[in-house]
Every structure is written in structure tokens, then in C-alpha cells.
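Next up is one chain by itself, shown in C-alpha cells, the form predicted on its own.
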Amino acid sequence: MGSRRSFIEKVTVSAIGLPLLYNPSNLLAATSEQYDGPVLRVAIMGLGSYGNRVAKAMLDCKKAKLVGVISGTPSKIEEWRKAYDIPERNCYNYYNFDNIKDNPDIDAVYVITPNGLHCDQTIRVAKAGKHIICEKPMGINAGQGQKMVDACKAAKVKLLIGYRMHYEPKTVEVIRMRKAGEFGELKFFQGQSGFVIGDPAQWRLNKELAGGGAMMDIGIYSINGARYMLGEDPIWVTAQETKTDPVKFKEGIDETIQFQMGFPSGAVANCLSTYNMRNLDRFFMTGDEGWVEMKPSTGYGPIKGRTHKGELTRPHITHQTLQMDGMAELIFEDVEPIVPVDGEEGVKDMKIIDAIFEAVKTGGKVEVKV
């Protein structure tokens, strides 16, 4: 479906057939322009934190809106309608929401529910034949986050997983340098992901709900940013876990992990994943002609950064507004963003997870095919 450009500049693509990709370098001054285009019509599944993040950062969408909530709580539906305007047609709970096949106002479902409901979610979604986007990890293991796929592709409906730093400004900046061969040939990535959980009876401390500890929560994004700062895939990875409190930290929840990754070019990447460490929220990244830092890296406040070549200025746009927005114009239009956020891309991230959680075990190096 077509539209006139408003919100963020097309990049125009010299071959025939390529996609064509978001770029964020305009977003400021298109923010003030009318827009008339098509908007998608977003259903929420998970009415928690991240959910009620995601929710008041569509207020600010041009080309996503929210018009309905899935919920098992109906004190959290009653509140969402009230403060969202939201039709009670459009509201569903976990048992009778394979009814959104019949309600033509719903255009896709964002699933932030627990990671371990996530599979089958999605292809109850799928089946409904409405888009879905998952929140990441997009399942517990690679071989979840593969039925999901196949489940889309055979309902003709796009997956796409809510990996919002690949709309970030800043973090664009970067993946744009590399590519420009700026930083020229990259040697070595850091990554450091980690806080100090809370709460020992929530979810994300449940293996069969979360299906495992801080690599599934945080450790995520060092995974994912180093491939999408070294523009690659690694081929193998070797990993070693640290546990100090094995009460609050159960079998299958880690609490501590340093992993390595190897890559095809000879680059190497050096990373922490922690649930019980503050204030780590950082990449580094060298080449043999430059540099950058990144800290917070990945947090929901304004990204900060540095190159060899100065400050990164690029301007804080609330992440879930951008990410909403652009996955609305990649479903309307194939506009791609710099680093794919489809379901493939998130099948990736669970192989080498997979991987990690087998180099614990074993203590050796695990090869890794994405």
C-alpha cells in the first residue's frame, strides 16, 4: 500500500528490487507534518510495564495506533479502555482472542507477554491472520522461535520482533559509520548488559516463563548488538556462569554470564550478561581506524556516545515511537529498517543463545550456524 512520505525520509535505492530502508536523519522536522497515510491499527497483548511503555509511546505515532488490548486481568482492560479510548469490541482476553480474526479494526498484535507464551501466541495470532509483533527474545528457544516463523509465513502474515535500537538515531549513526568504513577493520566488540533484579517471585525468575535468567532479559541486546555493530554473524561462541545466590537464582535461571563470540572476519566480541551487577548498559567497539562507545547502549533514555571522531548528536526520539512507526510503514511498505527486525532476525538471537547456554554446560567452544 502506498503513502505520502511525512514522518521519515525514503532512501532511494539505485538497483531495482532492493528494499527500501528507514532513515532517521530528517525525524525532527517531518515530526511537525501533516501525515494522511495509512495507519496501523495495533492490538497490545500484556498489559504490564513494558506493555503500558509501549502504549503512551504510540500517543506520539503518526502511523501506528492503539485500538485494543488482550488481557487476562479485566481491572487492567476496564483501565486501558478508559485511558485509551478503546472500544469494548476491541478488547479480548487470553481465552477468546482468536476472535480478532472477525474484527476487521485490528491490523496486528504486539505480544509483551511472558517469553515462555510467546510461541504459542504468536501462532494463535498468526492463525487470526492479523500481523504480529513479538517482544524479544522472541521464545525460549531457537526451535519456538522457528515454528513461529514457519506459522507466519504460512498464515501470510509479517512477524516482526521489538528490536527498537535498530531505530534508534545514535545506534543508526553507528551501523552507518561501519558500513561507510569508518571504523575500518573491525577487531573487537564489548558488551555489558546487566542490573540488579528485584522481585524473586516474578516471571522473569521462572524458567518455565521466562526460560532462563538475565541472558533472556539482557543479555539479549549484547548478543544483538554485537552483530549489528560488527555487521556480522558469529561462527562460534564459548561462555562461562557465575552464581552467588543459587535460592534466588534457581536451576535453569542465570544469574551471571561472560560469553565470547567469534566472527568470520577474525573480529571478536567479549561480553556480561547479569541480573545481579549495576549500572552495565555499555558497547565498545574498535577497528584498526576507530572507535566508539556507547553508554547507556541500550537503556529507554536518551542513548550517549562517542567515536573517535566526536560526540554522537544525533537526537532522542522515544524509542517505542520510532520503532511503532517504522515497523507501520515495513508492513504498509516494505520500508526496511537499517538491521531487519523480522522473524529470522530473531530466530538468530535464539541460536545463539542456544549456543551460549551449551558452552555453560560443556565448557568448550560451540559452533555456531544461524
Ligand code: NDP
Second form
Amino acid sequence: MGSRRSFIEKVTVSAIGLPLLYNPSNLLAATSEQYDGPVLRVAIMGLGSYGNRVAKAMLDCKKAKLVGVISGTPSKIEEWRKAYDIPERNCYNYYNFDNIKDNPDIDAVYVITPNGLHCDQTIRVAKAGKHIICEKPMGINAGQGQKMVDACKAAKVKLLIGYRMHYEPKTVEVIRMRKAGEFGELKFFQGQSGFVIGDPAQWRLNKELAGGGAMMDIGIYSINGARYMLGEDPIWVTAQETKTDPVKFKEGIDETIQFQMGFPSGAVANCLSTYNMRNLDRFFMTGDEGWVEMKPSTGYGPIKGRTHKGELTRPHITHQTLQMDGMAELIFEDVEPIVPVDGEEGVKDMKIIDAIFEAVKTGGKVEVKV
Ligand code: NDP
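Switch from the form predicted on its own, shown above, to the form predicted in complex with this ligand and output its structure.
After this comes the whole thing, all chains and molecules, with the earlier chain placed first.
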């Protein structure tokens, strides 16, 4: 990048020897500016609903480009080749994608398959020497997450988790306000994450592929949200499960879990994760000097929110466009987002989910060490 901004950032990094911090106003400006720096060449693995959304969003990226696909469905590969001008040599299936190691035109693979496949697929990509962006949840338990982190470290490739909210402008603004002390001493967070899930035959309701039910899929937003809103990691959890439809939500697939988290400062969180209630996408946080309510808080946007100071007015930009440009910056220039998106961040959420499942079973308070 030949801009003044790049020069300032490079001076900063060499002066203090630390990774640069993502500044959303810089990134927003970059979306309307000419860009002539390095471009992250990405192959998407899993051409499903979210893979399609990411691919479309990447059309507006300056620093990342879709150049390849990995899919088990030949007809989708053909469609994507036409839609995104992808050369045949950059197309793989689940049996032969280890050969990506010999492909110099691909820098990173974005794993967007069912949760239960993420761990093995990520480790194979790491062994092929490519960076990995993996969707949330990174695996189906903390043990898998740690294996993924270790494999990527051993292969000297980056592992990033698809935490798109860490790049979302209104969320970033709330985190800035919290860091500046504008809410005072934080006391309470409330997160409500859920929707009514459809087709009972889908992988999200299959324990082996999903790893759990609503908690893995949508409850994770309240867990991760509590952590980035409060700026702390929990030290204990309690949790209670309710199931109204044991036919649709089989053993190991949670329908609704209410859970509480306690933080070192004394702040507490009370959250709801569900596959059986409509329109649940809300965060609320209060401190002794201010408060914030976001609704919707983690959907595809626009995110809406207000604080004790008034409405949050930062613009809506497609989350996945910001995320992929931001992740390219992280890979090429070590520009960290305001909240980490690395594998270790993913493992923290997995440890908390493991503890929530244990608390459901035991009915007691479970200590968490992230
Ligand atoms: P989909 O079912 O729509 O797509 C998953 C794709 O994975 C399939 O289309 C298929 O693609 C591939 N796949 C490989 N093996 C299997 C298998 N055994 N069963 C089913 N599909 C398989 O799921 P989503 O795109 O909604 O979710 C994928 C991942 O993305 C999940 O981890 C989910 O949590 C995450 N996600 C994240 C979101 C976010 O906002 N960050 C939002 C939505 C999802 P192919 O035919 O090409 O092989």
C-alpha cells in the first residue's frame, strides 16, 4: 500500500514493535480510495448459503479476492466458475484439496462447511501451507479448537475465525466508548440470540455435523458479544435448558438454553440462546454511568443501537466485505482488529460453550478458565 496511512502505520509498528490496531475510519475511507497493495487470494470451501453471501460481499473488497473453490457438488463449481471467473486449476473437491499446496495462486482457504467438519478440514489446509479463515463455531469443542490452533502454529500459517461483528462499525464504536470509560463501571450484559429453525433434516440438527444445537450456531453470538461488549472473559457459568420439541431437537441438540456468566470485575451476563423463538437479536449493557442497547445486534444489518448519549450513527457496510478486507490487512500487515479474530479467540468461546453444556448437565456453577 503506497498511501500516507500505510507509511504512518509502518512507522508505528517499527517504533513500538507491536501489531497495528484496526481503525474502522481508515478502512471505510479505503473502500472509496484506489488501492494498489497486496490482495489476499481466497478459495472458499463449502458453497452453501453463507459461502454464497461471503462470495458476493467479496466482490466489493479491495484487499481480498475470491479466486478458487472447494466443493463436493460439481454443478455448484460450474456455476461459481462462471459467476466469479474462477479458473479450473483453482477448483478442488474434498478428496483432492490437499493438492492446493502446489497452487501458488491461492493464499488462504475460507472454511464455510458444517461445524463438525471444520477441525479436520482446517488441519488439512494448514498442512497444505495456506492461511485459514474458519467459520464460527471453529469446531465442536475446545479440544478441537486447540488442535486447530496448534496445527496452524506448526505449519506457520494464520488461523482466523469468521467473527464479522469485530469489524462492524457500530459495534466497534460501542467498544471504543467502553474502552474510553463512557459507560463507567460495567455491571450487566444481556444477550438474546435466536430464531426458529426450519427443516428438521438439515445438518444444524445433526449432532455429529453441528456439535450441538442453537448454542453452537447462534448462542455463540451472545457469548462472544458479552466478551467484546464487557471487555472481559468469564470465570464461571450457570445454565438451564428447556426443550419443548424432543423429536426435532434430539439428544445433544439444544433447543433453548438460558445461561449466566460471571466476570472478574463482578459484572454479570444473562443470556438466551434458542432455535425456537422469533426475532431474538438484542444486546443490552449497563454501567454506572451509561448504557447501550443494540437491536438488531448481530444480524447481517443494518445494526441499530442507542446509548445514553443517543442513537449510534456509524454507517452500514456489508459485514463480510469489511471482514475480508480487514482479515487481508491482518494477514499481510498485522493490522489487528479492535477485538481479536484469531484461533485463540475462537478457543475461548469453545471453552465457554463446553462449560455451559456441563452446567446444563450438572445444574451447578461451572468454573471457566479461558
Ligand atoms: P449450508 O448448509 O448452507 O452450507 C454448507 C455447505 O457445506 C454445503 O452447501 C456444502 O457445500 C458443504 N458441505 C460439505 N459437507 C457437507 C455435509 N456433510 N453436509 C452439508 N453440507 C456439507 O450452511 P451455512 O452456509 O449456513 O453454514 C456453514 C458454516 O458457516 C457453519 O459453520 C455456520 O455456523 C457458519 N455461518 C456463519 C455465519 C456468520 O454470520 N458468520 C452465518 C451462517 C453460517 P458444497 O456442496 O459446496 O460441498
